[in-house]
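Below, in structure tokens: the form predicted on its own, a single chain.
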Amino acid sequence: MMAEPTRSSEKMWGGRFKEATAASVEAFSASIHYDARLYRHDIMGSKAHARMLARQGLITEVECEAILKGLTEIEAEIHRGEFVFRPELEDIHMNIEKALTDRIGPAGAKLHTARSRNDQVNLDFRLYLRDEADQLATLLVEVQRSFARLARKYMGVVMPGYTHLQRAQPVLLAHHLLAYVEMFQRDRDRVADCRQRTNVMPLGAAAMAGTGLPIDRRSVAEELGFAAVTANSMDTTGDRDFALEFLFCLSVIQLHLSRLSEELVLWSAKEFEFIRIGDRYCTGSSIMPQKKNPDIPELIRGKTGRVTGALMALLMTVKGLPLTYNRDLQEDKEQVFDALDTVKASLALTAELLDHSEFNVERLRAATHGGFMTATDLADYLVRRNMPFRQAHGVVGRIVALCQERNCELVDLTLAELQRFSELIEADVFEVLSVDGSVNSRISEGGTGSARVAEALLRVERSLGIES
């Protein structure tokens, strides 16, 4: 059965109208079935509004106090779970709204004075997404910690490390555990610069013009916490640069766990056996009893299309909108929250998973034999005792060819074969031929050599604030 129209009349901007408000175009308008998360953003900014309305004398201290009361009350009754929505308003705003004028009365009615939907849902959303990067940033502390806990657990321990996925030159665990670490340091980075620009608050810029009314828009913002107001009201009813930037940053998180989610796959596979991932964050097969899938690390991987997509669907919303506010910036909010929804759940699970998994040691160090991995190593070495760089490579690369046609790996050669290729060759060479001599010879700062990797690890833990 089809819903009957809303009159225009009962529309609180439906003044001018003599028709009724299709119920198609109701459908297809509302928004409150997802912007009612930011039913506490709304109110807290409705209450700073009226505190400097009355401030302002632009409403009394007896309406003021009573749009007060009746915005605690709708709060709690929103908390509660007992506010009834009403889809033909629309939105949080007007429903919040609404609710107050049935209320309070005429009081209610003055709580919009020198604010559009414009300013306000910019607002809300500002007030919103500064809530919601604290909590990113602790989720990603949380990942950095598991991390650091493997690294410290693990210290020591040698595998290879890749480049184009093929065996490049052996590395401790623990490096490539703070790879990891690295990553996520400049996602925190990333979202806390990301807050700076968007806590600057909007009010006041009405609905583009800004309002002829005496309002005072810095007791707000400081009342909010803001750190300065915006500069121009048509840039700012028209902004969602911040809501960009944030979900750069979730698709940038979001790619760093589908990059780490990729290598759990691949480690927990039995031709590499890196890796045991505890059994309540693996499925099974509903054919093949004997399977263990890596499911929650393949989801995270999967998810990442949806991150990176709903960025790329805001960029195609913003990118042709003349200023100021059109009505296609509702689309901002259902993109962002979606996104933001998902990197928090695959930050926590990631967490978890991490701190139920165990890495296979001897499997790893037995990955580090095979690939001629010291040949870098040996090339150094040639290198320590004069001889240019390119000239080395070239020694060493035809020693790989022997080797290679010998079916052996280089430290299997004797040091008169070794000669052979290069009189600058000693008795020393199979120190740096050797798996953990090669590891340790990396001391550049940064690098996988032992004393290194034990520096980062104490540096990561001191920020982290985990006792080592």
Ligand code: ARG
The other form holds:
Amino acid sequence: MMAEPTRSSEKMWGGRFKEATAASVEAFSASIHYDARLYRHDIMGSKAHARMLARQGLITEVECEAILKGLTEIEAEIHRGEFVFRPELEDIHMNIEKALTDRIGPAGAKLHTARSRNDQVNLDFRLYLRDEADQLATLLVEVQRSFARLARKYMGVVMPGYTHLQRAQPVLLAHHLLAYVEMFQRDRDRVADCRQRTNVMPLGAAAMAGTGLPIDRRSVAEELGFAAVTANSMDTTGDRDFALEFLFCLSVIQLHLSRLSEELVLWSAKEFEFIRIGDRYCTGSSIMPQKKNPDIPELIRGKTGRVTGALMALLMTVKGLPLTYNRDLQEDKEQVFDALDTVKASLALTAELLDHSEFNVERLRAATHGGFMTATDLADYLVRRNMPFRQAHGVVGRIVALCQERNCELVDLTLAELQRFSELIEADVFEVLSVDGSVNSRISEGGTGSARVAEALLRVERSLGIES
Ligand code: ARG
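With the form predicted on its own done, generate the form predicted in complex with the named molecule in the same format.
The complete assembly is shown below, putting the previous chain first.
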């Protein structure tokens, strides 16, 4: 709910002003329409601040109790959707403080003792992002679990691995799926790392120089579960590194989702037909009755521009700012909120969509024929018989050229034909030329050999708490 504007004498900073603020200025500078979502964290921070003020004798116990009670009531009111947000009070901080003072009188006016909105907004944002980091971690785990379940279901299924989107070497589908588990694991680690640097308590920096009042920052940090307090009040009020890092984490997550989405789009095309996405996660065409379109992966891919755009926007906002706080910094939250909403929705949908998709095992295997995908295996075979790799590469290249001329596969050549290229080739070569032989031979650590992939899957399942 939004209310009518008021005169500037009613503004919390109105004392030195003779004129009312221009309506255009109020409209342009208000952030309440998006920073209202910080209300729980703003109140959490204010409560911790009030308790500290009381401990330090800066307000009385009675005043502190009134503040805490008032804030609890305001929080419930906002939660119920009954609180009236006033744009002329600019932001969530002043909306809540004004409502508190209206409600409890002079004690409310003491809440802002030894505090500025400059350190307050920094605190709120850090508290908010800490919670969001935890939610992101949960969503990332869900996506990883979906991949691990698919890997288990399709263990043993072969498919082409690609470089340059050209068939390269046969791999296990499970290996391909587990590659995404690794990507999202790095995302989890990155978010956890970013959370650590976010988890530092800024309150007490005040406007930017600290305060002469006898506050106790460490006790506030402890109450709010922060690991440390920020070291320099000037750095603190001008710092948005944590928000930038957070946006970078979000960008990489969305990038990973986008790469997956690209594969889902390709794989569901008739040309590939590797996957069938459940009807519930596809849409149709308004004109072509036969169409079933992968709009969800397309949208996820498309929204990547928006998330990386948010990162670029904040980088540019911070770029030319002199120390310390500048109002430019108010531009930080909307970008982060939008990116967060986008990434969270994309993660949740990806997990659902994977859970409702089926792979076409026959098509995947069929695609491993054609493309000479075991050519490297043949070169390695010659290397094992002591031929220098570069020479083996040349020999196999010439064999491939012959196959191309004849329009046949490596396995279609006879032993005698192969031996014309090198006498090192013997009857056991055909094992090496088969798709399964190729896959199973790749037992180097991290390779696609069945034994390696089985180990990797077990490790992943254990770390994700999946019973196998
Ligand atoms: N709404 C402001 C922001 O998001 C809060 C801090 C405003 N401080 C100030 N001195 N105007 O950054």
